[in-house]
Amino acid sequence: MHFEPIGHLESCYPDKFGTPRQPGLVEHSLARLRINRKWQPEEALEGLAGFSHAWVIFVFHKNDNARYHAKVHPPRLQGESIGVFATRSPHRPNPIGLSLVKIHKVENGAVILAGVDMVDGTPVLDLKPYLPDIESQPEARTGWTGSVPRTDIEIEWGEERLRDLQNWSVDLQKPSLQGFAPTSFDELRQLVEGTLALDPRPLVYRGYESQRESKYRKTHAVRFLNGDVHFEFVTDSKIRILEIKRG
């Protein structure tokens, strides 16, 4: 079997670290999918704007795990393992992803998608409209995911960091970023807070927040578009923003 991408994503997440593990978790995470010219995008996209959501079939192109494991360790299981086909893990026999995302806009041979969980440069194999009257299953069971508790995480900025965020939001209004960058201070803040509140840290880094000494580093950074947000976990439910580096 041979598949050729219909296009590649320009995403607000340049790196794997920090990119949400599921779609729809961060409302203001945007990406632009430019359809390759050979697929006649203006005609191929006709009618898509009438739908609110779409399935994106893509490739985990940054998946560097060469070995197959029948059981994996989803972060939400806190170290326990479960069968790979009972998860959304990117480490699969075929590195193919499937995400249901919101159609924000269709314009100029491209689609702006919201609520994405895909990194910049992701090859997209196909795009299909979501049909709620056929695909929505209100009585569907959620398996092991329904019993996993979620911790609400508070984000502490400080006045100086909020000023940095305001300056950054102005810088993001460059023509090259228009379409998949936040258009205001509030949208940028929601993107950052929504992403960090998912706790992007690997499992081994968790549980040492209250300890002064730890064998693991306690500060981290997530990249958004052209900037890095550095932060630390003060407790397991509170993040402090330390620095914003742009450029």
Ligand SMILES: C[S@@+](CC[C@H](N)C(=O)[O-])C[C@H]1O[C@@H](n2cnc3c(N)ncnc32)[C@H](O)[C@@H]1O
Second form
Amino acid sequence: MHFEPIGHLESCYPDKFGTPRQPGLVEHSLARLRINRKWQPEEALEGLAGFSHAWVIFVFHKNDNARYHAKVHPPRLQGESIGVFATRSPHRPNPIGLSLVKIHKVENGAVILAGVDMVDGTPVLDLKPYLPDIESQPEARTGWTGSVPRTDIEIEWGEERLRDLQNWSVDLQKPSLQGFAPTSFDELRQLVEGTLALDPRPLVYRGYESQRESKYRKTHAVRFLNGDVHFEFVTDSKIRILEIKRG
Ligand SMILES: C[S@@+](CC[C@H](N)C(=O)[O-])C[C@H]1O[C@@H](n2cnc3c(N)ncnc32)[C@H](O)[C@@H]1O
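Which structure goes with the form predicted in complex with the named molecule, now that we have seen the form predicted on its own?
The next block holds the full complex; its first chain is the one shown before.
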């Protein structure tokens, strides 16, 4: 078997850390897929704009652990393990990902996708329209994922950080980023808040927020486009933004 990517994603998430664990969780997380010339992008994309959603089939090219484990530890299982084929783990016999995303725009041989859970540079193997009449399954059972509680996380900015965010949103209107960067302060704020509110921390870091002496760090940084957002968990349901470093 030989597969060749149809293109590579330019995503608002440069790093794995912070990238949502599933698609559709952060509305303003955008990525651009430019279809390679060889596949005749303009022709190949004809008709796609009539669909609201598409399946993206891609390669987990940034997997760093090559060892195979038949049972894995999904973050939502709070330390327990389960069979790899009952999960969406990136670590599987063939490192292939599948995400259902929104089609934001189709233009100039490229597709802008919204609600992504893929990092920048991800090789895409295929793109297929989502067919709700056939694929939507309202009666579907949710297996072990159904019973997992979610915490609402509040984000505290402070005036200065909001000013930094405002300046950053202006800086993001560079031509090179146009198409997949937030186009306003509100969109950028929703991207950052929506992403951090998913709690990107690995499990071992959780639960130590109120302890002064802890071997686990309480400050973290998630990279969005060209900026790092540094933050800390004040409690397990409250994040304080500490700094925005751009460049
Ligand atoms: C749990 S996977 C789910 C992906 C897809 N929705 C699926 O079910 O196959 C999503 C996570 O994979 C990681 N990831 C995204 N793109 C990647 C890439 N190109 N290489 C390696 N890991 C990636 C990120 O950490 C992200 O949070």
